[in-house]
Structures are given as C-alpha cells and as structure tokens.
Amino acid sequence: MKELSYLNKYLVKYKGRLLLGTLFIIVSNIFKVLMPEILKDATNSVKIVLDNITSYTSEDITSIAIKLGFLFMLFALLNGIFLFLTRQTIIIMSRLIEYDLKNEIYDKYQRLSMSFYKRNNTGDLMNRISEDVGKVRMYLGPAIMYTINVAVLIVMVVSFMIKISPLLTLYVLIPLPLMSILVYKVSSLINKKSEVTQVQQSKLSTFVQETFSGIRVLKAYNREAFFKNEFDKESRNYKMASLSLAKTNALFIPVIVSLIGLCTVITVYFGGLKSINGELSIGEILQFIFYINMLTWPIASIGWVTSLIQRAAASQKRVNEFLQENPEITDKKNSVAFESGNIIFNNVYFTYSNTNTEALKNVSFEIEKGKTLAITGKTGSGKSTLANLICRLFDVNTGEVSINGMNVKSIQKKSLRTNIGYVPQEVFLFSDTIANNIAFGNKSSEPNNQEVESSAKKAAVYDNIIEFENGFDTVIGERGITLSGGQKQRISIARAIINNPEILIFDDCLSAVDTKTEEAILSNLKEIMNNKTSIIISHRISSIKHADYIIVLDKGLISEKGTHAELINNKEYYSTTFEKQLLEEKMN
C-alpha cells in the first residue's frame, strides 16, 4: 500500500463520492442481512403451523406467506437499488481519478527533459499511461468497493450471528485466522509476479511500437518473418509470466471456498446439537447457514481483491518512478523574458549522461545579432548538440551559453523557445493536415490561410502541396509517411518560419532536396533571415558558403573557423570537402 498511498490525494478530492458510496453499501447490506431474518420467521412459522395444523385456516397460512414473501422481495429490491447506487458513485469515482491520473502523467511527460526520453523507450512510456493506469483504476474502483462491502458485511453478519449464538459463532470463525495467513502469503507472491508481468508487457509494447514505426525498413529488408518470430518470442514470455500469475491467483478461491464449506459443516453439526437440546430453533439454524453462505462470496473475493491491489501496487510503482522524476531543465525564480542579441558560447563542455559521450569540448564563439553562423563537420562531431544547447533542450556541463549577455539558464524557457524557429535534423510531422502541421509553429495565435500559404511558398513547397487532391487539407500519414523526404523537410521549414522568430536554426534540413530546390529555398530564406540571427548546420558547403561566419567541428572541438574565403585558403577539411562536392556536382 506504500506505492498506492500516492493516490490518496485523489481519494480526498472525490471524498464526497467515496463517502456517499460507503453509505449506500451500508444501507444495501442492512437490507441484505435482514433477509435471512425473514427466512427464519418463515421457517419457524411453518413449524408452528405444522405443529398446530388444526388451529390455522388456509387464509391464515396464505396471509403469513404473502406478508413474509412481500417483505423478502421488498428487501431484495432495496438491496439491489442501493447496490446500483454504490456502483454509480465508487466506480464512476475510479473513472474520474483515472482521467485525472492520465492527465497528470501526460503533463509530467511533457515537462521532462530530453535526456529522459533518451533513457526510456516510447513503448514503455505508452504502457505506463495506458495499461498501468488501467490496473490502478481497478484498485480505485472494484477493489475499494468490495473491500468496504466485505468489511461492512462481516461486521453486520457476525453481529447477527453472535446475537443468535456466541458459541456457535466462535466455532464458525475458527478457520478465519488460517485464511488470513494464506491471504498474506499468496498476496506477497502475487505482488512479485505482477511486477514481472508488467515489465514484460512493457517490453512487448515497446517491440510493437518500434516495429510499426520502422515498417518501411522492415519491409525494405524483407524481415517480416524474423520480426514475427521475435514478436512470438516476446508474446510467449508475456504469456508465461501471465500464466504464472494466473496460477497463483487460482489458489485463492478454491482454498477460501473450502474453508467456508468447513464453516457450514460446523454450523450444521453444532447447530443440530443445540437444536436437539432446545437451545436453537430450526429457523435460527437456517438463518445461521444463510449468513455463512452470505459471507462466501465476499470472503472469497478477498483473493481477487488482493490480486487487484497487488497488480495496482506494481503498476503504481512504475508510474511513480516517472511522476517522481524531476525535470533537468527548469526556470529559475527570477528568470527573465527573451531579448534578442549576440549569442555567445564560452568554454562550453557537454557530455550525454546516458552514454557518457563527450559531444562538445571547450567550444567558444560569438554570433552577432542579425548575422548568420554556419556549422559543418563530420557525422557525430557535435553539430546538432550545439543547436540543442541554444534551444536549451539540454544544459551545458561547464561553460556558458548566453544571449544578449544573459545566460540561457536565466531566460524563461517558454520565452526562449517561442523566439526560436528550429528545424531539427530528424523531421517529425503529425498525422494531421498539412495546413495544421505548418500552423503548429505559430505560438501566439491561430494563423490564417494566407500565413500558412506564405510560409509554404518561402519554403518552396507550395507548388507540391497544391498538386495534392485536397491541397493544404491533405491529411498526411503518421510521421509524414505519405510524403517524400524533401517535402517533409520543406514543410518543417515552413513550420519554423511562420512564427517570424528572432533566431532561426536549420539543422541539416536541406539534405533531402536537390541542388536547384536548395538554391530556391535559400534564396527565399534570405528575406526571412534578414536582421535575424541564423544558424545553418549542413554537410553541403553550397548551403553555408554565404554565411557571415563558419566553424568546423571535429570530435566536439572547433578545428577551423572563419569566412568561406578564409577557410578555402586554409586547405584543410573545409577546403577539401568543398572541392569534392564541386567535383560531384560536375559529374552529376
């Protein structure tokens, strides 16, 4: 219950529904425990009539039967009505808490830093907000409802049993301590197996998510059979974990029902002796047996409820791991709004915590406001990392990144990122219309069609879009799967520039377009980049040669820096790469 205590704040929030549900349970059980009392009276009345058959007319017998039958049906109806009201309060409460919990987890996911997503699989994150929360809801609804019901019913039934015969009640309750020990032992085992089952389910979800996300590669390499076998293996592991848990759960009900059966035998034997001695009537013995059977399902449900609680505890433990995770990138108390100015890197070092890869080492440079900086270098040299630090998707380990003389850590995250138009190396488009994907970049207000179309023209993708049957209202597939690589990159550029940001970052975003289209895009972007600080990251020298300042990164270090003409004269990596690319263009 330690892990589940996190949910107490929600139980307090919906305490009105919980208390009302508890009241309905009490009233429902009052009518339920009174029903055997009516059966006792009916049985005793029948015995009296049989013993004195000559003293009663058929009308008397009919009157007694109708009266007792009507009371029994009335109590059964009222019991059912209040049972319905119980479910309408407690079960609905669990659905409301499920809604709140999912929203809390989703909000937490969005506030966590990029390093968190590098450490965790998407499938596992999805499983925790869906499957795990679903199991937690079973604790908040059925488990709580049945626990309260069992507690109330046991108190009421045992009270009536003691009223009938304290000694017989003592005999009947002897097996209960044994039942408690069994519940404790088996529930501990269920908890461990529930954790194993949930972990295996997350692995299965992760595998499926990665398979569907990479379906193009899977089909291109003709690996369907291999992935089918791998899925079968993961499914088999989940099946074995689930069966092991199910077998443990199966121990509960047979054992508990057997103990209840033993209680019934004790009642018949000792009750019969007392009836012979005249201490109990036949009606009271029948009433006692009904009370024993009335406890059968509630006590048998202890095993099921325990299973629900243990599964919920295992799931909530996994949820708590993320809810207790603190974002690494946060605003300071006295953080200020963004103001455009020079961007300065001062002795910056950065290492990725999940891989211990040192991405940047002692990087220092300055970009004047309104100028264009170009960054090039080999794959893995730290180019994208540098862009991420400006956006403050990560924080530097040592050194400082500042804008207009202010450390980016002192600038409000929302204000900083709103003023940056970022086109990442890995383009991501939503399963939505092209218009909405472009409009996604507008942070201040809903853009009109004119703004969307203008951005598309500047990104040289307008002509492609209007060729589609539905134009800007074309719904693209997941991650833009229905578009070409070049079209996705240009839509991503249109998304970045629609907000007219102060800083533009293009991270190798023209790699999938031809040279002619690249020139068209760069020509269109000149007007946009005017009086804006721009950073262009590219392997193509043709994309960056017009930049005001160029740096070359090599294994996290700045190996060259200067203008295009200066770097050509250096006769090093930049110059060599430029000559190779010119030769390739001529050959093409």
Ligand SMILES: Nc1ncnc2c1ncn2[C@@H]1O[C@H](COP(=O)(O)OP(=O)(O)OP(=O)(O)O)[C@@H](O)[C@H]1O
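Residue numbers count along the first chain shown, from 1. Only the largest set of C-alpha atoms that superpose within 1.5 Å between the two forms is called the rigid core. None of these values were measured; they are calculated from a predicted model. What changes on going to the form predicted together with the named molecule:
- For residue 271, a C-alpha deviation of 2 angstroms or more is recorded between these two forms after rigid-core alignment.
- With the core held fixed, residue 227 shows a CA shift of 2 Å or greater between these two forms.
- Superposition of the core reveals a Cα shift of less than 2 Å for residue 361 between these two forms.
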Given for the second form:
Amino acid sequence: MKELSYLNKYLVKYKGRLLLGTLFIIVSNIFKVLMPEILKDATNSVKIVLDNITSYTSEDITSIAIKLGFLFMLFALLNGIFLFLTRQTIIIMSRLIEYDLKNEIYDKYQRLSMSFYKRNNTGDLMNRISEDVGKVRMYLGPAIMYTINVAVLIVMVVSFMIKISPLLTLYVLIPLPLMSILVYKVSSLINKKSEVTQVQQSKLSTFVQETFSGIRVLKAYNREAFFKNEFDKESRNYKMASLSLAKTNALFIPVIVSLIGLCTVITVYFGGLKSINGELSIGEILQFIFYINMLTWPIASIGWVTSLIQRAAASQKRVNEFLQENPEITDKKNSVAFESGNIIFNNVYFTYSNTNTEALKNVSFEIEKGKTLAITGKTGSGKSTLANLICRLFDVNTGEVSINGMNVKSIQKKSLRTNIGYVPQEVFLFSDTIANNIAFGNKSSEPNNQEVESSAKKAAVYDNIIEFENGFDTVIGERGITLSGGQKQRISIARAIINNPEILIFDDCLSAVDTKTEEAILSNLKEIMNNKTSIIISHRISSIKHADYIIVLDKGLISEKGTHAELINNKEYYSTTFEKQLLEEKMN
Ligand SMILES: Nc1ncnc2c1ncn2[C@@H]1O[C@H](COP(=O)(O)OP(=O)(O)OP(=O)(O)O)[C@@H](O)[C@H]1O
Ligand SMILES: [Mg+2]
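Just the form predicted alone so far, so send over the form predicted together with the named molecule.
Now the full complex is given, and it begins with the chain already shown.
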C-alpha cells in the first residue's frame, strides 16, 4: 500500500468524482436492500390471503400484486440507474488518472538522460507505461469501487439481517470469510498463471516481430524452417501456459457457487426450524436468502480485490522506480545561454558507467570559432563519444568541455542543443513525411517549405526527393517508402542544418554515399560551415583532408594531431590509411 500512496495526489485531484461515486454507491445500495423487503411483503401477503381466502376479492389481490410488483420494478430500476452513475464517475476517474499518470511517466522518460536508456531496455520502458499503468488503473477503478461497495452493502444488509434474526445472521455469516479467503487464493493463483501466460505471449510477439524486421536476412540465409521450429516451440509453451490458466479459471465459479449453496442450506434449515416455532415468517426466510445471495458476490470480491491491489502495488512500485529517477544531466542553477566561441577539451576522461569502458583518456584540443576539426581513427576509438560530450548527451568524468570559455555543464541544456546541429552516426528517421523529418530540426518545428527545401538542397538530397511521386510529402518508415542508406544520411544532414546552428557535428554521416556525392555535399556544406564551428568525423580521409585541424584517436587517446599536410608526413595511421584509400579509389 505504501507504493500506491503515490497515487493519492490524483485521488485528491479527482476527489469530487470519488465523493460523488461513493454517494451513488450508497444510494444504489439503499434501493438494492429494499428489494428483498418487498419480496417478504409479497410472500407474507400470499400466506395471509391463502389463510383468509374468503375475505379477499380478486380486485384486492390484483391491487396488492400490482402495487408490490411496481415497487419492486421501480427499486430495481433505481438501483440500476445509480449503479450506472457509479461506474460513470469512479471508472471514468480511473481512466482520467491513467491518462495523467501516463503523461507523467512519458514526460519523465523524456527528461531522463542517455545513461538511463543504456541501463533499461525498451521493452521494460514500454511495459511500465502501458501494462503496469493498466494494472494500477484496476486499483483506481474497480478495486476502489468494489471496496466502497462491499463496505456499504455489508453494513446495510447485515443490519437488516440482524433486525430479522441475530442468531441466524451469525450462522450464515460464518462461511463467508472462508469464501473470501478461498477466492483470494484462487485469484492469486490465477494472477500468477496469467502473468506466466503474458510473459510467454510477449516472448512470442517479440519473436514474431524480430522475424519480420529481419525477414531479409532470414530469407537470404534460408532460415525459414529453423524459425518455424522456434516459433512452434514458443507457441507450444504459450499453449501450455494458457491451458493451465484455463483449468484454474474453471475452478473459480464452482468454489463460489458451492459456498453460496452452503449458506442457503444453513438458512433454510435453521430458518425452517424457527419458522416452525413461529419465530420467523416464510417471507422473512425468503428475504434472508436474498440477502445472502446479495452478500456473496461482494464478499467474494474482497478476495479478488485484494489480489488486484497487490498486483497494482507491484506495478506502482515499478512505475515509482522510474518516476524517482533523477535525470543526471540537468541545468545548473545559474546556467547561462549559449554563446558561440572556441570549443576546448581540457584533459577529458570519459568512462561508460554501464560497461566500465574507458572511451576517452586525457583528450585535449581547441577548435577556434568558425574553424573545422576533423576526427578519424579506428572503429571504437572514441570518436562518437567525443561528439556526445559536446552535446552533453553524457557528462565528462574528469576534465572539462567548454564553449566560449563556459563549461558546457553551465550552459542551458536547451540553448546548447538548439545551437548544435548534430548528425548522429546511426540515422534515425521517424515514420512521417520527409518534410516533417527535415523540419524536425527546426526551432519552431513548424514546417516551413522554403527552409525545408533549401536545406534539402544543401544536403544534396533535393533531387532524390522530388523524384518521388509525392515529393516532400512522401512518407518514410515502416509503411512508407524505404530510402537508401545514403538518402537517409542526407535527410539527416538536412535536418541538422535547417536551424542554421552555430556548431555542426557530422558523425560519419557520409559513409553511405559515393565519393562523388560526398564531394557535392562537402562543397555545399562548405557554404553552411562558413563561420560555423564544425566537427567532421569520418573514416574516409578524402572527407576530412580540408579540415583546419585533424586529430586521430586511438583507443581513446589522441595519437596524431595536425593538418593534412603535417599528418601525411607522419607515416602513422593517418598517412597509411590515406594511401590505402587512394589506392582503393584508383582500383575502382
Ligand atoms: N553507450 C555505450 N555504453 C557502453 N560503452 C559504449 C557505449 N558507446 C560506446 N561504447 C564503447 O566506447 C568505445 C568508444 O566508442 P565510440 O562509439 O565512441 O567509437 P567510435 O570511434 O565512434 O567508433 P566507430 O568508428 O565504429 O563509430 C567503444 O569501446 C565502445 O564499445
Ligand atoms: Mg562512432
């Protein structure tokens, strides 16, 4: 329950609905408990009429029957109407809170740092915002509603029963707690089994999803039969789990029905004895039986509700874990707005905390404002890591990254990132139109056709785009057109430059284009990069040889530093790679 107390703020927010719902529950139960009272009157009237049949005309009997029948129907109707209103208030309240909670979690997700995403997998993030919130909603809606309902109903029904016969009430109520415990046991078992089923179900769907996303590789490697077998195996496991669940489910109703039967038998037996002694009327016994039936489901539901609450608490615990995470990268109190200037790395060390990989060691360099720095080096040498540190996707461990003399940690995160045009190494485009994907980088994020087109031109992808039937409105992604690797990279460049940012970072973003396109893009970019500080990361020396400075990284350390002309004489990684690449080009 401690975990669920987090939700109290929402219950307070919607207290109006909660109170109204409680009121509706009380009113609907008043009509409900009055119904057996009418039945008692009806039964007793029948007995009176039968005993004194000569003194009643058929009109008398009809009018009694109509009066009682009408009252019964009226109460049933009112009970129904208020039950409807109860659901309309409390269940809707739970939906509203579900909506708020999902928004809160999503908002939190967006603010958490990259390292959080490295620690937690996507499936887990998705589960907590969908399935776990769903289970929490079961507490906020049904569980709260049934709990109030049981409390109100027990108080009302039991006081009516005691009024009729305290002793009989005692006899009948003894089996009910037993029932509640049994239901609790059975529902816990059901929950456990349905969790197993769910896990198996999500395994199955992950498997299918992977099959489809990797369908090309799957077909190319002739792995259809193997995958079919694997699917069979997973599918069989799912079947076993659901069959076991179905068996336990089948146990549920018989358990309750037999207990109701037991209570009814007790009532008839002891009530019968009392009736023979003249202590109770037949109508009262009937009324009693109705009350028992009225109580059984709600009392049974205590067990069910308990297990709902337990599950909700477990889910809320998982949700709270994420809600209580603090974003590691935040704005400092006195953070300032971005100002362009020299970028300086001063003895920077960086280790990925999740794997303890030392990605950068003692890295120092300076890029003057408006100049271009190129970074090359073997794969895994720390180039992308270096780029991430400038955008503050991660923070350095020791040392300092500064722009215009200001530590990046003291620059407002938002202002820093809007002023950096970053083309990440792994291109990610949204399942949306090309225009929207490019406009995504815009400050106002309002697609302005002219800006979108001009940045597409600069990224040398304009001609490709207008060849598509729908041009810039072409939808890309799963249900849209599939772009080539090079097209994606250039759209990603267009997205980064649309904002005309002060700092440009291109992380290996020309790897998928041929040398001719590369040259075209580079000469276009020269115009954009004019007066902008840029960082170009590439394995291809031809992309970077014109840069003002070049550094070569090796296992996180700077191994070479200088201009193309200087490095070419070094006879180290840079010059040997350059020669190799020249040779390759000639052979092509
Ligand atoms: N998110 C991460 N968590 C843990 N380790 C990481 C992470 N990203 C990179 N690494 C590790 O840090 C080191 C540097 O990686 P980085 O991506 O910076 O290399 P790179 O020079 O960009 O390589 P490439 O040329 O292949 O893109 C590598 O050893 C890599 O395994
Ligand atoms: Mg990289």
